[in-house]
Amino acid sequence: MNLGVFGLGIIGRVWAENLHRDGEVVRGWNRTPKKDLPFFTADARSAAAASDLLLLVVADPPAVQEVLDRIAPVLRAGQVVVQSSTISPEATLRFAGQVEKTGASFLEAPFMGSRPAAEQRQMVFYAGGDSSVLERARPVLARLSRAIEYIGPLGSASALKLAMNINIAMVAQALCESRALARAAGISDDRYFSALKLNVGHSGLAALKEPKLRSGDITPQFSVKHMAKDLRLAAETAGGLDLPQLKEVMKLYADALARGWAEDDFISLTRLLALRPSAARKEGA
């Protein structure tokens, strides 16, 4: 089938270059034009009308809005709109209702999985909505992706994968914390994830983020900006639920950002505990 991604960023342009290899017809559009890619296309509108199967995968709820106001007038019945990009249950009922409307089909598709994960074809997709779309979808997904789970109706794919993230943030702020304390007490990275290697602590983000956090890389494979978009969606989604962790590193987030960190790489935040003055230190200024 014609393919059309619309969002080529860090995740985006993995999807369409893998398509691309695989001999399908791929057009893909960017907000900010990649007149590098052989299949960029300059008209969002034109991309759309001429794609069977649309994947969105951009920043945030307004983003993917601006994508439905270009491509909604040329949406027909046949097509199939998959949503990829994390946002809110709402969202994502508002945004089908508009897809729907139009005659073609709406699915949610977010995906767990950073820019390596989809480098090897290895993310996860959460399905949400009628699964007769979801498997006219499949096989695109299937060749970008390990596992397809089908969660259930409409919203509810959105809600997973932020309580998903939820997670991942945590973790990952344990992970900095256990691993400066250890520091702190002259213990060296070597000794201290061949430990944890050995502990039932140990994570498959402790295994993607141990390079970057031995060598101080910044560069992302999953960036500031969107884990603090998505913690403060979750935190939105919550209503009512209390959160008490989520609020606190939410802060760190803000922190992060105020730092102008928004374009780093999510385990950078660890820099931020050299920033902070210990307890010790503030009692005896």
Ligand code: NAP
Contents of the next structure:
Amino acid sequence: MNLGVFGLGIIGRVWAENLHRDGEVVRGWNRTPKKDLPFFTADARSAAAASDLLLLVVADPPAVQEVLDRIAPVLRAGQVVVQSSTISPEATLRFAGQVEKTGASFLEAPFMGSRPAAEQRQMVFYAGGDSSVLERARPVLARLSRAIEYIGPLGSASALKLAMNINIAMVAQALCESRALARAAGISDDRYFSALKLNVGHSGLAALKEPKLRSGDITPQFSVKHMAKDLRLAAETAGGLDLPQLKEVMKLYADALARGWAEDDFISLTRLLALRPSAARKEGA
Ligand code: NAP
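Mind sharing the form predicted in complex with the named molecule? What's above is the form predicted alone.
Everything in the complex follows now, all chains and molecules, and the chain you saw is the first one.
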């Protein structure tokens, strides 16, 4: 199978490298040229024309639109477009229509897992759409992942992905606030994390982010700007559903973006706790 990876950012680059290492024929396209990568192809349209399966993993709905507008003229029956960027159910349906009009098949396959999971081929994909299209994509997705969950019709996988990310953003904030309290009480990070591991509040997220929280490492596995985007898409998708904590967490992400932290890892929002004036101080001011 000829494979195309569109978007060679944190995740797309690792996926393309792994598939290339497996001996697959991979063409990788990125808006900003990545000439250091052996599979980089400067022309999106020729990469699309030569691919049986196309993986899209770019920033957001406008980015997916830009990629599809470039490649749609050469899409045709027999090809499968797998859209893995985190976008809304509404945008998913729109893009599926654009792709299917060309004769090509469309699958939504957003995923859980950040850079380390990508490197270790431990992604979890949520697939939405026609299950027979998933079966055509499965051998490729299986090389990148530890699980592929079929969720349901188009849009359902994107909705689930957004639901998972609001949980992660809130768990991250709870972890940061909990550690801030412990630190303020003079409790060391060694004591804090060893105690956390012994109670039900310990999470996969705490295990993943403990080294970053201890060292203050802000290099991105998953960036502030993408979590902020996901929270916004989740709020749009929620429509009239009242999700009060989501609104509060979105304010923190807006603050982080205003401080220029867009490219930093989302756990680095812990810095806000040291920067923001406390309620007590505000009252006294
Ligand atoms: P990233 O490192 O920020 O890469 C974003 C990619 O999108 C880059 O290739 C960028 O190209 C491209 N892009 C942005 N705007 C574009 C446009 N208008 N037209 C064409 N290409 C455009 O992002 P990432 O972390 O790999 O994430 C990619 C997607 O996966 C996002 O939807 C994210 O929410 C989702 N996701 C990420 C993770 C994670 O942990 N990293 C986990 C789950 C889901 P340039 O290089 O030219 O800017």
